[in-house]
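As structure tokens, one chain now follows by itself in the form predicted alone.
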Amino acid sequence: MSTIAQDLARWARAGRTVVHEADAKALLTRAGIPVPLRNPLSGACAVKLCSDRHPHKTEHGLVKLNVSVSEAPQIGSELGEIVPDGIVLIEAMVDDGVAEWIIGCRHDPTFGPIVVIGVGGILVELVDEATARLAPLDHEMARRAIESQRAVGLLRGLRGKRLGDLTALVDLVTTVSQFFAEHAAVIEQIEINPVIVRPDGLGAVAADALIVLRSTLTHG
């Protein structure tokens, strides 16, 4: 079995720039980053058609939510007709989220690999608050970065709501930052949005993910 570094280098040499969600999640899973259960046997599903040519799937009608397990294969087949060379991704819906976060990794021209952390999902455009840190982060650095934001109140039982799994979010941020730092020579950018933070003790998952490879390697 090839290593993560070998797969990234092979994709870059092949001229691949955008790595669609299905492949990005498969890679992140190997790095220890939790994602929703793939091909669940029961419950509601999210059905997505993943393609490097259409990284923003929702804009192209390539995402269907709250689909039953029995309907998912047919929905996936219909999406496949829109983009024949795409990959159908069927995942369990994570419907117990307390809050949504965004984790972005990129190269700063001055400081090098950085990680940007902030509230995500539908609030990302409404809450103008994000924290940037040099990659990689350890657990204490990740926790301080999250707790420096007012939005951390969403995880602390704001107005009687459930506590979010802050520890799981810290673990996820730490792992993503270390993954990016280790492979920064090949990866230009990572965007995970949203990270769904579940109730305390139940974890956090990367519900959507995108990886962009460094174009300077595509001609090597």
Contents of the next structure:
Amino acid sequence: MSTIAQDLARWARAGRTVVHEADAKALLTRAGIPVPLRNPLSGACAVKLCSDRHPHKTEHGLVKLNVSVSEAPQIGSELGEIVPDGIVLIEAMVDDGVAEWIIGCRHDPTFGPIVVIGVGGILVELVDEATARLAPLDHEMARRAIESQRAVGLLRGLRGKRLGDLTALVDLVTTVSQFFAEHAAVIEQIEINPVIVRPDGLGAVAADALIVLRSTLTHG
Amino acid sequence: MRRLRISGRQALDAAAAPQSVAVIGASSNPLKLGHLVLKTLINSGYPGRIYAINPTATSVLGVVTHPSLVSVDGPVDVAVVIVPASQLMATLQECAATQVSLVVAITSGFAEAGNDGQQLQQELEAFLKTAPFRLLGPNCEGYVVPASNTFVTFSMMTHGLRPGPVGIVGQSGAITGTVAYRLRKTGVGIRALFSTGNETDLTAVEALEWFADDVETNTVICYLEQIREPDRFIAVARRLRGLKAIVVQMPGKGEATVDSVGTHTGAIAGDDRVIDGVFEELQIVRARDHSTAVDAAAALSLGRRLKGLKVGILSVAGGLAVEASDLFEGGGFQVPRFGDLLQQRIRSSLPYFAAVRNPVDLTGAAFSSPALFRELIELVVEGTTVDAVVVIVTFSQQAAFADEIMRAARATDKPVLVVWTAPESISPAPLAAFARESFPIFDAPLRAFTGLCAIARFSGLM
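Same protein, different state: after the form predicted alone, show the form predicted together with its partner chain.
Let us now look at the entire complex, which starts with that chain.
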């Protein structure tokens, strides 16, 4: 089996820029980043059609949520007709999220590889709060960055809501930042939006993910 | 045999206390920079040897001139160059043939001056890669080290700078000069000022590294339009985090990052927010303008850290106490009500109408006893009631007030910031006493607030 670095290098050589959600998640899983269960045997599913040409799936109607396990394959093949070269991704719905975060990685022209931590999901348009840090981050720095945000209140039982798994969010930020720093020569950007933070003790998962590779033409 | 190229640190070490300085392009025309540089050096009381280089004159400002650097008989540590841009390369060839450690190129007309200047700068950069000496500039205002009376600059803003613990480095000579002037107005002295100009060789980051290793320096102010060696900058900032304070004035463009894929990562954190985040991580104080940078550095020069955000305020005037309390409470600090016992102890030294809860209004009674300030500061810093003290004085003619306050400030590891609203003309003796000790004075509560915020950032609390 090839290593993560080999896969990334092979994709870059093939001229791939956008790495769609299914491939991005497979790679992130190998790096230790939790993602929703793929091809579940029961429960509600999310069905997505993944293609490098359509990084924004929702805008193209390529995402169907809360689909039953029995209907999922049929819906997958219907989506496949819209984008014939796409890959169908069927995942278990994460329905116990306490809050959503966005974790982004990119290259700053001055400071190099950075991580951006912000409130995600629908709040991203509303809450203008994002914290940038140098990649990689250790657990302490990641925790301090998240705790410096007002939005951390969402994980602390705001108005009787359940506590969110802050530790799992810290772990995820740390792991993503280390993964990015390690492969920053080939990766231009990573965006995990949203990270669904589940109740305390139940973890946090990357519900959507995108990797953008550095163009081999411009970066040699 | 060609000399080996020296390190930036060796060059700056030599420049900090040079045995001799050569002014290449010294001029008798008082309107020329070559005149001002020589005059500034002479007037600063520089104790080493001064060589004036001028191929046509026989003496300038009473200094016998030499036709060229190579005709000088003794070793030269620093050469400051004020010649037209077109002659700089020839001058540098000469410097390479001597033992010069640092060349200060005040000459302008390079990258900042169109296509011709760009080309000259490229030639210069190519030459400097292997030059035995190191170069500051070109297009810079020079450097200053007050402790050794070395003022190698034409900037009159540096006039009267005293030795102290603050390092200043910047890519804009106008800003470093203004920073130095304002810092002097707060009473704080400087370790050195380096104007790096176009940074064809030595960069602001290398100067920062020099300050990092210098035991006399406890705070560095940087004006950076761009960071040319970000990895080195990050490395030195990490090394100094929480140990030696760094204040950076760095403009952000406030732009979201251009992103072809249309992700949120660039949109929610543009370059300005990245600077904020990275500085927060590195516990660097970010200043939006040079006067904020000065207030931050003045407070940080005390060499104190904060363990928490509780502030005690001791004021001779009720109005200023309220103003300060409002600023600190509104800006993330607490001004906690003192406990009953502490209030009683404060009360016993003050008239019955004084306010003792915090903020403390000492009333005019304070002016009758310089020692009262020290006693009250000592009372308040005891235990864990507060993490910092702000002392507010309007005016006084007696140096004893300054001495007592400084005594109390030195005896505690908590920051004691002094607001003194009267100007020098009304309070000459106390303000001179503070300045002699390089003790910072803020002329308004807002400036002390800016300073305490900086100490909080340095301490990892903001």
